[in-house]
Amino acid sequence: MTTSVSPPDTVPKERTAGHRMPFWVNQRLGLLVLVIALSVLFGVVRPAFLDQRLVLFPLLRDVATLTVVALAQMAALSVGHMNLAVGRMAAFGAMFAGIGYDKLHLPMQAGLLLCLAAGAAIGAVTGWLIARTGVSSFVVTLATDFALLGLVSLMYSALTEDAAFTTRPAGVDALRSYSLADICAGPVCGSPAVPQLAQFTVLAMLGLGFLYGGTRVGRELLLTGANPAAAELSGIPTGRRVLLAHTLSGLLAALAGFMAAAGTGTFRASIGDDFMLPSFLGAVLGGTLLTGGVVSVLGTLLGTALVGVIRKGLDLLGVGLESLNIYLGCILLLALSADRIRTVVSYRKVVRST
């Protein structure tokens, strides 16, 4: 789902009705084609890429987690802000889940709720500081990142012996190792390659899709990102919308931290160290604007999937880490350029035809 706030039409409706953009300009369609084409290519060159349990299962588990990370960034980008502390917020939330399991002996669901509450709280504090002081989100979230880096490390040092909470309640191991097909017998339960962690990703996508596409609050968030001054003049409480966007960002970051901890089996301070770049890649590749006002929930999933397929495929081809990053950067640049080229070419065709 792509949701945006569009400017008033400047071309008469009778002229635009017959000259709509062709279907192949759709960014999500382009991402889907790239994901499928690269998956087929890697599967042909390296058949092991299509192994459901050894390759596709961990790949989809990573994609599920990083999609939630990208959704956390998308929530901040929707109001024209950014969240440079998304990784530390993930570690902060996961730390509270680990405390709940290791020290309070909470069940999995209660620990997850504690994790989400902690993430939403730190996100709300960040949003309140931005709205209250008017300081750039870049500065505030960067400061939050450094503050949480020290705080989380100190907490783990004080509360654990090996800098990790290793107690896992019933259900966490199933999230890590079992697929949706393991829940029940029969093909209706899904493919063995789809991890149970993907349930959290689907719920997050549905919630955000409904928020931005079907509610007034969601439209106000996008209006705040598109033009804060105009939104303020229209009576929208922009300060509260900024607070809400960062609260959502912190909550989703904490959910991603929980998913990452469940995927590795331990709750440690290093969770989220590599989240910041994927958070921007997935959201921006999917069609979310850095300047705010436009978001794409489905596009974020496809953008994250594209990055995951590229990484896994090149890794199976034996590409080293340094070379992998070079190839990944080139392919991502081509993907972004291809979308821009499609839009420009299509626009010129429409102009010439009118």
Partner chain sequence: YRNAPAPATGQAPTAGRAGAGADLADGSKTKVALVPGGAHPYFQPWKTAGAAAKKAYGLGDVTFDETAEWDQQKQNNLLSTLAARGYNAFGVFGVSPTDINTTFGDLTSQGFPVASLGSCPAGNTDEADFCLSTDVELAAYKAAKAAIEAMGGKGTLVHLTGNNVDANTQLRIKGVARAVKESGGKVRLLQTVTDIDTDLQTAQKAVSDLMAAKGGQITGIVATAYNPAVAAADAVRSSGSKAKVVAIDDDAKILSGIRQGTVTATVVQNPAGQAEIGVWALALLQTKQCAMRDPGVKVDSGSFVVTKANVTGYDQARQAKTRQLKTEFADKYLACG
Contents of the next structure:
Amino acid sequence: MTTSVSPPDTVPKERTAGHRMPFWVNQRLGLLVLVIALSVLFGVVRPAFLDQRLVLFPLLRDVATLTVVALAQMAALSVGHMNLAVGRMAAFGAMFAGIGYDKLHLPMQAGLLLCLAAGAAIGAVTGWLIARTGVSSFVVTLATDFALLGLVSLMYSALTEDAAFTTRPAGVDALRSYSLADICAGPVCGSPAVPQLAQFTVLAMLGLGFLYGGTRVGRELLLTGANPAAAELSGIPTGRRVLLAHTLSGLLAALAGFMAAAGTGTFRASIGDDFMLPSFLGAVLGGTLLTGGVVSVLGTLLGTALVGVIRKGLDLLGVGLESLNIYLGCILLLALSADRIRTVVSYRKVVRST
Amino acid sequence: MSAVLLECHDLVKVFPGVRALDGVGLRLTAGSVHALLGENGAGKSTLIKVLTGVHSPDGGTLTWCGEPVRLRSPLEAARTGIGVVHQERNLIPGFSVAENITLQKPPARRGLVDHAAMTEPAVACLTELGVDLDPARPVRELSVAQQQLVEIAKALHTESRVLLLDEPTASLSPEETDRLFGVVRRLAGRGACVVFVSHKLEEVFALCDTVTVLRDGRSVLASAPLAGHSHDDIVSLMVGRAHTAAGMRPRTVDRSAKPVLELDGVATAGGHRDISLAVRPGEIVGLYGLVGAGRSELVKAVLGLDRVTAGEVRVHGSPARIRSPRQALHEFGIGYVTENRKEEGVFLEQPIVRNITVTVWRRLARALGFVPAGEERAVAQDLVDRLGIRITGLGQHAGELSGGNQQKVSLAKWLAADTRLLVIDEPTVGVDVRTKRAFHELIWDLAHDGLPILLISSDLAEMVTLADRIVVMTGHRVRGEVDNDRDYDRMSGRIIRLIHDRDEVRS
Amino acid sequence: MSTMLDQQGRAAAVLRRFSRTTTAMLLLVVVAGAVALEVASSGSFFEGSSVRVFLQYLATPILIGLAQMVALCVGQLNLAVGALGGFTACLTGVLMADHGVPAVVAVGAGLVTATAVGLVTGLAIVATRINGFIVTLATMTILLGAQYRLVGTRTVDGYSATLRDLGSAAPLDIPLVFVTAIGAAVLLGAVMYRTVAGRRLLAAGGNPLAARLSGISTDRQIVAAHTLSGLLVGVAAVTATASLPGVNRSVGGDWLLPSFAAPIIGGVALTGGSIAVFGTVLAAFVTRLIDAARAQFSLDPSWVNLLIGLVVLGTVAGGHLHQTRLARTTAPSPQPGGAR
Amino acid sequence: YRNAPAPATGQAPTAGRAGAGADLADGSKTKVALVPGGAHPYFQPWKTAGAAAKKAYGLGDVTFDETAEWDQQKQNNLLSTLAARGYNAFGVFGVSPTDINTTFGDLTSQGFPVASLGSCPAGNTDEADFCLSTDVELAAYKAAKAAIEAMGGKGTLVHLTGNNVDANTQLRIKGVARAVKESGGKVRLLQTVTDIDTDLQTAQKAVSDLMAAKGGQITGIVATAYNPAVAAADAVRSSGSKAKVVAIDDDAKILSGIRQGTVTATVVQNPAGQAEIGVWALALLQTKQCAMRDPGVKVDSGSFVVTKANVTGYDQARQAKTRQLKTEFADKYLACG
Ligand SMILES: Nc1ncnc2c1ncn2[C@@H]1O[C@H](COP(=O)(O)OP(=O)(O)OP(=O)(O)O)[C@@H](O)[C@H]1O
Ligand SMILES: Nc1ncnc2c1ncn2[C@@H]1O[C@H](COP(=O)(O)OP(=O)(O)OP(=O)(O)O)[C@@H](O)[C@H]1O
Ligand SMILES: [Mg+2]
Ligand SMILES: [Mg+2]
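In place of the form predicted alone, the structure of the form predicted in complex with the partner chain is requested.
Up next: the whole complex, starting with the chain shown before.
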């Protein structure tokens, strides 16, 4: 391809140079500021908020789990789909871990692998159906949700006495209650606020960050979400990308199921019951588009953290159930409106400086 | 001197990182046809959007019949008497043709829509344009060109005193264009002012009386009579320097070479019958036909998007079953530049760098599929420079580009792909004169270097400039083939005859 | 002669096209399901009382499905359907039971409140430009709190006997609440297909930019859609209040997913611009048939869920494959690209 | 809360009658948190009983926090937040009976006394200091017995209950099954309808459908979850069936059903007693004044069948049971001084 088109010299240099928007117009930054501001506010009003062991540790453990849930949703959203079965896929995965520990007496790592494999498999089946039939992901994952809801209950009823697998192999308890304070390099130990369970979240975030930010497949996932017709015509195997997105979603959901089970104690059917709304909330707050094509791994963490911090702060203030949800909704709206104003103002600034 | 309808001074419109309008003046008088010219990204569409209340200006004044006005919304502009056809098609996909045409002012009684009363004005507008379309058909089923015509009919329906047409002819064939010109002249005769944006200067000179030329958001020629200017003057004004058309390197095609792509008696589920054609290395084969002739559909069927029901497709001599564009690209090296850039060509909400490099990630990828961002940007930047795409940064979203620049982006992706056969569908729709020239040189040089090219275009001049052979299609059938001798008049005569022979046969 | 043939041909074509739609498939499922149940219950399924019970519980799914559909048609989601419904039902109940407000006034207040909440939600979305998903999620949270604050954990039941009688009244074994729901569906259909306001909603959903360029304010349509959605939720809440043994904080807790399921199974796209009133009603019928089957065959809910899931997955896949096969043999040029 | 029994009466006097050394010396440093699984009418007496106990024993604080919302993770979080807020003794209804031991373990390992109130951990171990709860299986058994008795010892029974995959539900199913088995084949358990406690409408729909499909055969209904109980009374009446309904708990709605005769009987539990005794014992443990003789002991807080006959006076029986519990604790379970 040797062609000779003279570069047009009428394009002024300053027009093509440089970035479009300065860094501070970034939505993620707004979220980070919100999270920090609210933490400081709660910390001032209730100094106990900064109690590392009793407040920050459980808060972070919760955020760690829900972030993985939201990442699972994000994977589906990246191709413009939804996964309404996140919670049930989590239960499905956790069930396999439970079976692994209870019936097969596997060590912790092997059970975790089994759990992830089960999640990925069910995600793949869902994705395959969607890609093959072209039916809306909403309908298919809703049906998967029902199927799993039934299957998981049946399996627990058949295999267990109390509808839960109570065997816990060595290491699970450590995962639940150990923090970085239990990891020492000589005399220096980590912070007791950071749970070891968060290692999975960090791994998942790094993996997805690399996938979506650095690789061909990640880019193709996003373009599939942005415009499936154009993606297909650009030579992207959209069907396979849809399959992959749902497989990832299932895998992450199963990981979240494992984390939730390790965090509370046993592998039971009700794991993931309340995953659906937080999964969307975290991802969408973080800047992932419901219509596909745009994801944010870090934003997902921040979005989840924002909700976690507000809730924790209200708990610490001793707000009762009569007011808790009202405050929660209002603070969320106010915080986001404030951030919205920031975005508009900064946008205006950029326009003015042009 | 007839009345001044709409006038603007010193209009300024700023987007982050770009001053799209930077002090534009314009005066529109009743009864005239006004040309608005400029290169891609000069600010024509932005000006039209400011004049119709889509964008609010950041500076400048606007007067309507001598009175200052502020147009805060498209509705206000329409009420004032300004009608518009935007550059991008903007129809409601699920609504019928008739309903789309009457969308602005649906016939209604007491809040109830009268579906029956829609048909008549819609049909009237369509017939004025000489289009025969079922008014009850949903527009999502129409081809690009048909949608464009509906869009124009919609503007006619509003009966405005100022009608702004932003590249209405971009995807029309000469027939439709002529009929549109008739309509425009009639409107001007009735005392309206029509603003006409086009990159086809022949059309501009055939139609317009006055002209405004924009360059980098400034008017370099404001509301002057067109008669005093020559073709080259105008181009020089647009480009900002003397414009010289360089000749193209002579190119010969080895007719004895084995065809890279061969269709032999192909029929498709879409209704094509008995299509045969061949493209050889280094050859540009044109596929010409009127709107709706089925050219785009044929190519899509060959690429596996529709079913080939009979006949044989051969690539490099061996029969090929292509099931998807992906397979076409990766197994057979066939690239397809689609005509429908907004829906199928570019990813509007994605950065330009991704839009361009989507076809080359496979090549750039390292271990674990890692694509180095630097290399990716280098590939994109190279093409941006080569095609002169006007952007504020590689991270800018493609949707924020001017129409012509979007077209360049959608072509750039296939130039990056290094294909062994390129199918190009309407490559220069909405591309400015200079860049069109550059495109032509580019395509020419690609062929010169041995790449076989199948070119679909409704622009006959383009066909005559580029193609070695022109295959003429109407009604999903090949009507004949002419060898191009690069003489426009002779060629157009022969082609038109081929097309009309079939009409006679049918009637 | 030829015109008659022509007409027949056209009718056949219309019929053929209809047979390929989601609506036709749902209709088939409903009829087949009802017949199967009739056979299984050895003839008691079509008896008056069974029909009454069957229809009685269709009102809510139809109404909330329509409420969601209105939001979907402008490309919005309304996550607050259940919370708003529950709140409104509790408000109506509490007004009557604790404050002695007459039933008519309380019902009116309920409808107005629900509509007003919808309006405020719409305005908030437009004013803040925050994603409608997040805004309705926030309103959902707030309303859940408000509902709890209203009734706490008790069940409020000391309210108007007339309202209750109306709620369970079923002249000719057709419950009034069902008639209300069908009435709402018919009205909504008329509004969406026949009125300028309805067409505007659809236009704004189908292509917001194009609508804006044609002088339709998309902002206003978003507000209108949420308001209308709120009104429909209000109607659902009032019918629920009338037919429930009492209202408590659990009312509305199970509405969210069914509200999405009905329109989407009925053929409405999540991306906006399309509606399917009849499809939504039929989808509600289908889900109701499953309830009836569960009672008829004494099925364990786990098995029911499993079967529903598998059957839906199966039919969805099968139906689609069938459609594509049909399309391949007859229709031209399917659009390329992926599933949404 | 309207119909909550008034547990405040007779608290201070009972304290006097307790065993030696079981009188709380100084509870001003003790801050007790009562944490139910979520919002539910069953727990409402805890609020008043807790407040009364605070006053009676002069405790630092007693709080009632129902923000756990039936989610074990939320409940765990809530408990640690409460600890951070300075609460140092916990009475908890575990959301998940199989998980709650882990939570209890966490709390006890930090030196907090913990009582499992209203529900015991599943399995045989109990990491809490003690469990004071209705014997769930026994309560369901009593309810089924009452229904069978109302049915005249024979007929067809239906059991309506909540979440199938929950250890307590499994116990309830077992209890009902035991009562049916004891009838020696004269009573048939037609169906156990699970998972209909999510909301009132679901429950009502399920019961109505059941009555429409099988109404003719059913002669008795035992509901061991709240929403199904409320729905059952109403649906039976409106379908014109003669089936007897036995419900659970003493929410106002159900008591009025008993008075009207739409509900034949209800099995009332003793949440007020759980809170009262729980708070008192927790305070003794927290001040280190006493220790558990046998940590993890399970104590039945009592359940009573209420019919139209005893609907006015059943609270006395409950208070008597509470008093008896107190002496039992002082004499048998606590080691003081
Ligand atoms: N929404 C937008 N956001 C940011 N920049 C924009 C936006 N719309 C237009 N621009 C920029 O404004 C400039 C003028 O664009 P405009 O569409 O008016 O060009 P044009 O003269 O119509 O070109 P063409 O002939 O290609 O249609 C371009 O640089 C374009 O990138
Ligand atoms: N998505 C579609 N659904 C239904 N019919 C379509 C669709 N796209 C095109 N058609 C119809 O198919 C016929 C051929 O369209 P095609 O796009 O192949 O024509 P063409 O020769 O490329 O002309 P042009 O692109 O200039 O319209 C037209 O009559 C058009 O109405
Ligand atoms: Mg333009
Ligand atoms: Mg075409």
